[in-house]
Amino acid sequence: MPIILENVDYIYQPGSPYEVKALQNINLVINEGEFVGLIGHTGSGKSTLVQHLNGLLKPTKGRVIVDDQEIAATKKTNLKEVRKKVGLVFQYPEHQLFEETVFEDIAFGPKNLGLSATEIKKRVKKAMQMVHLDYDKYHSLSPFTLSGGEKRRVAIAGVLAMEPKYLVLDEPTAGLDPRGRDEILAQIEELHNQGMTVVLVSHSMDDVARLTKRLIVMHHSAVVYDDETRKVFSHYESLQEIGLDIPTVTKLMFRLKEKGWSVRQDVLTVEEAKEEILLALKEEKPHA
């Protein structure tokens, strides 16, 4: 079953002098098995939107449906069940680590589900395996002694231990060094390849181009594009107008096209760019 958003509005501090309309008439369907990117400049509504996916926020107007469970301002919903299905990893999730050991931190969610000690240990081990943290090496360590990338993986494992169907990540690589960033992205890609539905919020156009098949673009609290990632990035000028960029290799192809090269402009990866340039060199000599 999908996650469905129907005519969703959200207003912060309604009726006050500080009222802000953060979402306007959002209509989306996120299907099982998708890898969806979500981009937009700061303040466009991305974080507000993803907090609706597991009921942290309820829509001021409209409704959100998660596996037939409806979340609406006027409806009582078993949000505990919704949050089992939709795992949300916030930006800088390691700031939420608080237990004395890695095991206890990852086990926190499963314990709150009232699971047996045997099942909790099983889930912790499985979640650690999913993020490539060796159980024997890490389970008894303090999370605060770990590197930034390792802390991030512990935080993600804590969400995975709840065994969600959907994984929503809000800027999961923020603040990491290149190695930590690459490790986290590789593990997110691996989770998707294993069948998990992923929604990735990111400021990195290169990351969403490489990983996602579908891209949602937000601007001024509304969705302005929702299409295949390749098609969305073909709207270079329109994206620039709302303060967004395109992947580095895509920008290169636009520049080459402007200089007379016969190349596609919907290229997203270095490998695709290499093929296009080699093909263009064979077919015709570029104009200076």
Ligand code: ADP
The other form holds:
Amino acid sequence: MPIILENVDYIYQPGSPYEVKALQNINLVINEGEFVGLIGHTGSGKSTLVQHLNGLLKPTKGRVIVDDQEIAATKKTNLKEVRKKVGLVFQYPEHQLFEETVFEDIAFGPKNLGLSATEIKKRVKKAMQMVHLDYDKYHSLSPFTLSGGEKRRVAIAGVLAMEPKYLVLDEPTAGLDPRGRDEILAQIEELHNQGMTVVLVSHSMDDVARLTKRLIVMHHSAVVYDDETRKVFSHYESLQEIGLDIPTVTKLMFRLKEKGWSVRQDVLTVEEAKEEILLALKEEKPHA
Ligand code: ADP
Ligand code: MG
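To complete the pair, please output the form predicted in complex with ligand ADP; the form predicted alone was given just before.
Okay, now the whole complex, with that chain kicking things off.
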């Protein structure tokens, strides 16, 4: 069963002079098994949108349906059930690490579910394995002694320990060095390959091009594209107009085409670009 957003509006501080309409008539379906990217410049409404997926924010208007649970302004919903299903990793999640040990931090959510000590330990171990943190080495350390990438992985493990069906990550690589970034992305990809439904908010066009099949683009509180990633990036000019770029290799293909090369422009990865360029070189007739 999917997550559905129907005619969702969200207004911060409604009726006050600081009122902000952060979401405007959002209609979306996130299906099980998908890997969906979400992009848009700062302030376009991405974080507000993803906080609706697990009921952290309730729509001002419209409704969100998570499997069989409906979330709407006037409705009482069992949000605990929703949050068990939809794991949300915030931007800079390490700011929410506050326990004395890595174990305690990851165990925080499962403890709130009222699970037994044995089950909690099992879940912590499994979640740490999923983000490649060695249990024996890390479980008794203070989270504050860890590197940026390791802290981020502890935070993600805390969400995974809830065994969610959907994993929503709000810019999980922000502020990490290239190595930390690559590790986190590889782990997210692995989780998806094992069947996890993933929604990834990202600033990196290269990352969403490589990882996602479907891409949602937000601009001024609304969804402006929701399509196959490849198709979305064919709108180079419109994306530029709303302050977004396209992946590096896609841009390279646009440039080559401008210079008269006969290459496809809907290329998303380095591998695809290589194939296209080799093909174009082969076809090119040698000059007399
Ligand atoms: P993004 O994640 O794409 O940068 P946000 O969802 O954070 O966008 O923000 C969308 C709009 O809502 C922006 O105009 C932002 O300033 C505003 N906003 C976000 N959080 C709050 C808040 N807690 N109170 C008031 N306005 C907010
Ligand atoms: Mg944000």
